[in-house]
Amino acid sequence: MLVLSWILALVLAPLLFGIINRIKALMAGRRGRPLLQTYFDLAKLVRKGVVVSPTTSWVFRLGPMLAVAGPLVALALLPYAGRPGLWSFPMDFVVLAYVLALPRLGTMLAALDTGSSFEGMGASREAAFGALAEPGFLAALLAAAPQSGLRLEEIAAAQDLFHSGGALVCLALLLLLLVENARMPVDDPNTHLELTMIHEVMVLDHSGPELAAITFGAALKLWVFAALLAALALPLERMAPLPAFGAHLVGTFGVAAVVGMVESLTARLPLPRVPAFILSGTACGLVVLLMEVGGGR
């Protein structure tokens, strides 16, 4: 069941970004893109020749290598329909927070390999959000932690939606989620303004397939926020396996219809005011955290 997971997030993580869209797009009165435009993205990348400029070196081909494998081995470690992941042991929630930070690590290296001022000025920024980024996602995971226990498995079957800060929790994830997979109001992945730019400005430079690595290593990463919001937010361990793993699937459906929506009614935040919108779902894990300590749990 667990590989089986594995395999249909390597399968159907593009199709996040397509119900994204489609969200968008109904919310507007428009049409919008195809639901598989990210699939035929990746096809038409793939078919392309690669350029490369020459004063890159190593650094900037390992980029998409990092893009990829960080949410892979992610993947691996994220619990599925109640059940552990492929790979369980104590504390790994702290290893799943810097195996999502090496997506961001190759981009930021590759960008600044190019030297690029404009691509240096996104890794900048991309730096500085991720650096306040990391800190709340680890605040949310213990705050959901159980006393008895510090898996992935253990923190997501101890969450309760509906008592002990459940709802706080998830909401400082989803917040999380938008931040650290570039999504509004803190950045539009549609943009093309420079004042705007934070991580498309980062990739401008790659092409064919290495772009379609980037692109696939994106909603691979996106998937895993949104199956772990997923596990938390359900009460998956208390189903059969069965039913579990189609909750779960439609759980993270759920999540990136959820971000559609999000973006819908939201507008992108001037750059000044992004800190204060991550820190406010560090805040969010960091009050139930709190609560647990000053409960005596």
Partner chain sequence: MVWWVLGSLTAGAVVSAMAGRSRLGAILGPAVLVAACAVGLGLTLSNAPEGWTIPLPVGAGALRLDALTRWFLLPLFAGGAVVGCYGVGYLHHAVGHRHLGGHWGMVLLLFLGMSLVFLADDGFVFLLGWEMMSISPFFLVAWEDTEASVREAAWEYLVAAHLGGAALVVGFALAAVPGGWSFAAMRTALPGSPLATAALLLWMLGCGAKAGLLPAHVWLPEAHPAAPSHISALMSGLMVNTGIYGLLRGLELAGLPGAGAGAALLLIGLATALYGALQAMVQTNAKRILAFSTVENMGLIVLGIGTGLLGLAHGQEVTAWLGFLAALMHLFHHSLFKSLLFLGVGVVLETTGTVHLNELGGLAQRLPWTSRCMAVGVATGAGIPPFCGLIGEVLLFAALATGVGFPDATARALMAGGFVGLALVSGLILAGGVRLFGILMGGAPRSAKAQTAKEPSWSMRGPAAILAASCWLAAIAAPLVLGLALPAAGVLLGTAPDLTPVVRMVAQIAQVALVVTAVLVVLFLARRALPGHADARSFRTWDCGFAAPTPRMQYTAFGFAHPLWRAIGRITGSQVMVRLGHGYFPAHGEVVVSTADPIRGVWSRLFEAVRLGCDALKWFQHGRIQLYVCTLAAVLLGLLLWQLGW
Second form
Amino acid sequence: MLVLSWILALVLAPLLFGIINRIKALMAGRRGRPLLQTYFDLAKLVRKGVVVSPTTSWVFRLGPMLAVAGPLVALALLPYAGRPGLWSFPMDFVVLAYVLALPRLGTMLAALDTGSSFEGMGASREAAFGALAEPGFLAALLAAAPQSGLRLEEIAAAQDLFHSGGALVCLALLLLLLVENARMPVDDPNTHLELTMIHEVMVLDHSGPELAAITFGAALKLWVFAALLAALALPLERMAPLPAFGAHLVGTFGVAAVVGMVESLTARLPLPRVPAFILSGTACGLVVLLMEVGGGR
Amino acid sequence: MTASTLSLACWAIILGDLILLGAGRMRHLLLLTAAQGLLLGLVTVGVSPGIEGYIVAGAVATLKGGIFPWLLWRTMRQVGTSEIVEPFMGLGTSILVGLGGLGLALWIDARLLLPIAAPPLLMPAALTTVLAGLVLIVLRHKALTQVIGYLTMENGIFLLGTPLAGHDAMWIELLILLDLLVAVFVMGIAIHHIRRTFDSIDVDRFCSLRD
Amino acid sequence: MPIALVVLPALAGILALLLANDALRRGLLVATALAHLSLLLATAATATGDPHALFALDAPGLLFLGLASVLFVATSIYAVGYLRAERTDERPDFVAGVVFRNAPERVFTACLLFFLAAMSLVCLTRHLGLLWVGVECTTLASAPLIYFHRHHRSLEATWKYLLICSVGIAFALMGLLFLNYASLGLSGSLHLDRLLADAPTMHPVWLKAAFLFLLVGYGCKMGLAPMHHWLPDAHSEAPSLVSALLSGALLNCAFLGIIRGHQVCAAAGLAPFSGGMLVLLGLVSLGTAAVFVVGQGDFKRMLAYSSVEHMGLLALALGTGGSAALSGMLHTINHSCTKAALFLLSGNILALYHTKSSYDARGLFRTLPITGVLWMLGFLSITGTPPFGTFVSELGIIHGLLAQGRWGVATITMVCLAVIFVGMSSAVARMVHGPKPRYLGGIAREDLSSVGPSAFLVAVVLLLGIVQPEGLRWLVAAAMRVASGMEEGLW
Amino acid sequence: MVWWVLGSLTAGAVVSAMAGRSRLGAILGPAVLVAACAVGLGLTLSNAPEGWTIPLPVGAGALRLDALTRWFLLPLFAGGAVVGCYGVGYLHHAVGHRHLGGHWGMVLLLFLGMSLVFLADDGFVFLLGWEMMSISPFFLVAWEDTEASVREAAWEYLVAAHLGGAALVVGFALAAVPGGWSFAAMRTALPGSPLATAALLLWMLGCGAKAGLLPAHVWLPEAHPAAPSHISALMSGLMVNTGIYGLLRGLELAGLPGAGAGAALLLIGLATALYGALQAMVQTNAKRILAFSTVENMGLIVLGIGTGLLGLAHGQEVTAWLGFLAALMHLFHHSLFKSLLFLGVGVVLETTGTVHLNELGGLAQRLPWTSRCMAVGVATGAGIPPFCGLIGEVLLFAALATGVGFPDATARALMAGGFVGLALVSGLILAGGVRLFGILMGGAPRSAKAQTAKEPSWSMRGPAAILAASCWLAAIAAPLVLGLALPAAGVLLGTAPDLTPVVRMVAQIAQVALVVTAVLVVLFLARRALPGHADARSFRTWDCGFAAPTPRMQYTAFGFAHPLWRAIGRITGSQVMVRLGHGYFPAHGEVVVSTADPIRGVWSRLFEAVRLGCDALKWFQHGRIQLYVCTLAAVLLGLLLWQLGW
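Okay, that was the form predicted alone. Show me the form predicted together with its partner chain next.
Entire complex below, previous chain first.
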């Protein structure tokens, strides 16, 4: 089951982008690009040659590897369908956060390595927003953790959307998902104006298989977040294994659909107001944590 | 010597102090110091009779009444300083301070009883003299006046010690007198140098060492 | 015979006045110093204590005289090189715009020896009147020393020293008279053992007054604030080796005068009173030193204020009693050696840079490497940094204060020490580091007589921080017991 | 063996100082250092006997080697050997014309002092070692003493070290009041006594100043950057540990006091960590960044200690153990990566002559070895797997997370606050690390200095590489390391409760690190198989159509930090001043960034106030002899009137 879930993630992650785009297109009344467009892009990129700037060094080539490696390892920490992941130990949610920092580190360093002022701009914003999002992510998960255990597995089991703080936790995670994965209203994945981009501007210089790796890594990261959110939101541990598995899958795609809807309904925030948005996500987590602390467990 | 003579001598010393504070000429200062030294010898004889008393009294009178004023006189002539005593804030202030000192001395005398039979005015006279010496040091400009003040102070202290003469070894007092002699000598030399270096013996010029 | 310790240097001083040959006279100086030290050791080893004798060594006397003698040996060796290097002709002081020359060397040497004799007298005598005479003699013998450079500033310092100390000591004389009054009807003597015997039945008010007079009088000479005014002037203007003796030896002698008073008070059961006064003046001294060390640009004045600080510490320690007093006695050794070393070194610095400003005398590590290193070590020692002996003694004083529950005193002390450290360190750090000033031409090597004595003294203090010889420990403990009035502690 | 270590350090220091400028002076010191460190490592890891005594003027002069001491000696000796090798290369150009013997003598003295601090079993030896360790860096920092700023930094260091030391002196003097100077006596006499609180406060002050805790950290970002780089590495990587050690030992002697001390330490630690992280984010001098990072890491360690104490106070043994273990582990990891980073920056300084980020860049191409090592250091500091920094931080998170379940509401709030603050700190560290590495190493050189950077000799590259490898090894072998830390924590906490979940957690994190490494290796191999690996075309960086970009147009160090500075960083006191040109054709405009530390401003105002106060009182030495005599008489009269009650 675990291996299956892992393989499914690897295979289906790029589909999330397709779903989001399709939802956005539907909401806008367009047909939109094919659901599998990301797969086509990846296949094309892998076969392409590479252009690198003479300014760059080994750091630039390392970035994309980190972008993939992080989410790959993170997958192994995720509980799946109410079952523990490959590793399950106390405080694994903190380790998850650190492992998920790998792609951020990789893309930022690679961006700075190009020496482009635009890519530096993107890295700068990513660094700032990532730093501000981290407490929210961890606080939300800690708040969600039951008294007995501090593992993701137990956190997922203890929470669902319809329980006391569960909704707020899920809202926090959703907001942070938008931040971490460079979605609207924090970042516009479709923009072509370098001055406003965050994630896309950092990868401007990447090409060929390396761009493919970054894109794939981004998809995997989105998958990790979506799957985690689904695991928290749904009472999977109370279901039989197979339905739980299915429900988790559907939930993951559902998260993508929600993201798509959010993207269609909101406008991109001006950059100076982004920290406030991130802090509102953090605040959701903090509120739950405060209630936990105030009320005693 | 009778008690009344002694008390008269004490009176004389107190009055001498006040005149000392009001004296406007260096010559008068020296003369008054010499007179005070002689009176001191007189009191010593009166308070502690006996051969030791006479020896000490003789030494005191010779040194304080003769040699010290003479040394200072010589110094004054050699450095060629002016005759005028240069006081801070006028001579009147000095006298007033001296009167205050007398009051203080009487007040202290009333509270600190001498554990020995001594002329009743001895203690106030001694303390007044010490204070007068201090006033001469503090409220005068010239280095020479400061030495005179120092000597006056010592006079006061000796006066305080007169009832004790002969209680302890006499040679101590002689040694102390010898010490004073050297002190006056050294100070005299210093005044010579001050005169040569500063063209004046006004200690107000001593203002280069400060923080 | 203890009296020989006084007579020997006095005779040598007279001889020095007569000798015409400079080299011979310098030899006489060193020889007398060594002879004095060996004589002292011999006396300490053989003399039997006769409490009624006029001259006898007791523990504090031996401690202070030993210090004075050792320092005198060190300074006399330094003096040989110093006097050889000094110019005897007229020379200009460009800053002050005057021309000056030195006093005759024979007078200087003779006064040094008389000074030693006077200090020996102070430390040896058991008669407080004689002690007074000794202290006054130290003033008179050292005044010409301060005026060695016939410069108008040294003259000013000499006059202030002479007059203020004379007035102060006159007060001490009054204190002695009061003491005599207090013991009237008893033995009536100013001999220490008589006084100690009489003390319990003395008139307490007179005794208290006597102690206050002694404290202010000798405290003036010792450099306790607020009677310390002469000290920074004299120390900064005197030739460095004289400053070393003044600070390292003379101040202790004046302290001995106060110790005698404290002894009598303690014997009369008035130790809390006299101790309290000592603590008070000690604290005021510490505070004063702190105020004046901060931002002090003149490094010799800085050392002088540091002496005020350490005298304050000694008074504080003695006043506190107990283990603090023990450490206080130890502190005299550490302070004297370190301060003397520092003053001697300041002489080297002054000789090269011709300035006492710590802003101008820079780059010591490059210009005078040995002096620079010793200067730094001396600074560390004088501020109570381990592993120097000063640390051990200051730690002991603080510990003693805390052990008695005197938290407030300990706090004030520590704050003052900290401020003093900051003040001194800024000057010393300024001086040791940095490039060699451009105006200095070729620099001669530092010869043995200029750095040797300081190196020896610093090494002594360093060793005292690591090991305390049994004999020394015993002596210090005896001195503390004597000073606190616990025993007579005659040799 | 302990005598061999201490003796060789002492003798080496003396002989080396004597050797002076000769070649011997350049080589003897480091040789003795490496040898002593090797013996010391042997001593640390062996089952050496536990106690020794040396005769000293005060106290018994006792030394003891318990598990806590071993834990602190381990990085000391390991780091010492590595840094010693590096120093030889770093100073090779000074051989013959600088007093290298003295320099190395002071290094040996520093090590002697630190060893004594760790080994001390009575207050006097501790203070002796402490001050030796405190004073010797003054000379080391002032290596470039021809520069006024270095002299200033050295002096500030001296003052801070001495004032901190003074607090410790009084603390130990207090602690020695009831029972004497030996630690054993303090352990029995101190707990519960009212003296313990006062002593502990002073210890916290003194040790906090050494470790760079708020608000006594101000000397650290001045002194550490001013020192030559191997000394910076020693000070930042090893010497600050003594502050933590002193704190831990003090806590142990005072009988691990309760909730108040825990809460205080937790809050101080958190504030320090946040402040340090924010400052590290906005500074533009690489060595200052590292120094502030040290401040931040010390904050994290103290946060761990505070958490542990709180846990203990509320009877939560697991939390207590987690907190202390986190502190100990993080301390070890910090020693590794901070030394590494300083060595790396030292290479940059050596080859380019500057450590100002805005003058550097493009070094990853020019310094492949150093840049890789630096990358490891940055990643370790940020807790990125597969390096060891992760483990300490997770333990710290774990300690705080378990504390959120405490029955006591105040403690819960403190713990939750600590948790969130820690998360913010960890985010800031990552951003700061990326900034440091990216601006320093990435992109194109911003000045001619960086253009010609070259890798230095192996004596400088090797030590950095060793440390980088240790950063990885310490993660993979984390269970082993934890095995050493457990008895060290046991010295403080006594017998351990069931800690298997903790041990297993660490083992699993080590596995994660291993797997991350494996995945990266696989990806690396896979990349070689894909097109574009070897045959990549080279073309200039995407310039958005602007045809004439210059390296000066890259993001600057402060520009990178600007969004965070705007969001939460203004507390750092940094200011941006934009000066625009005027007129119709404005010619010259500039942006000036000042990164002054406001807390430093507070201190300097305090010092200034003291100085002004003293100046105001200086009229007392006015120079008028008459008034001096007057004072004399007045004092006498005043004392008489007051004391005799007339």
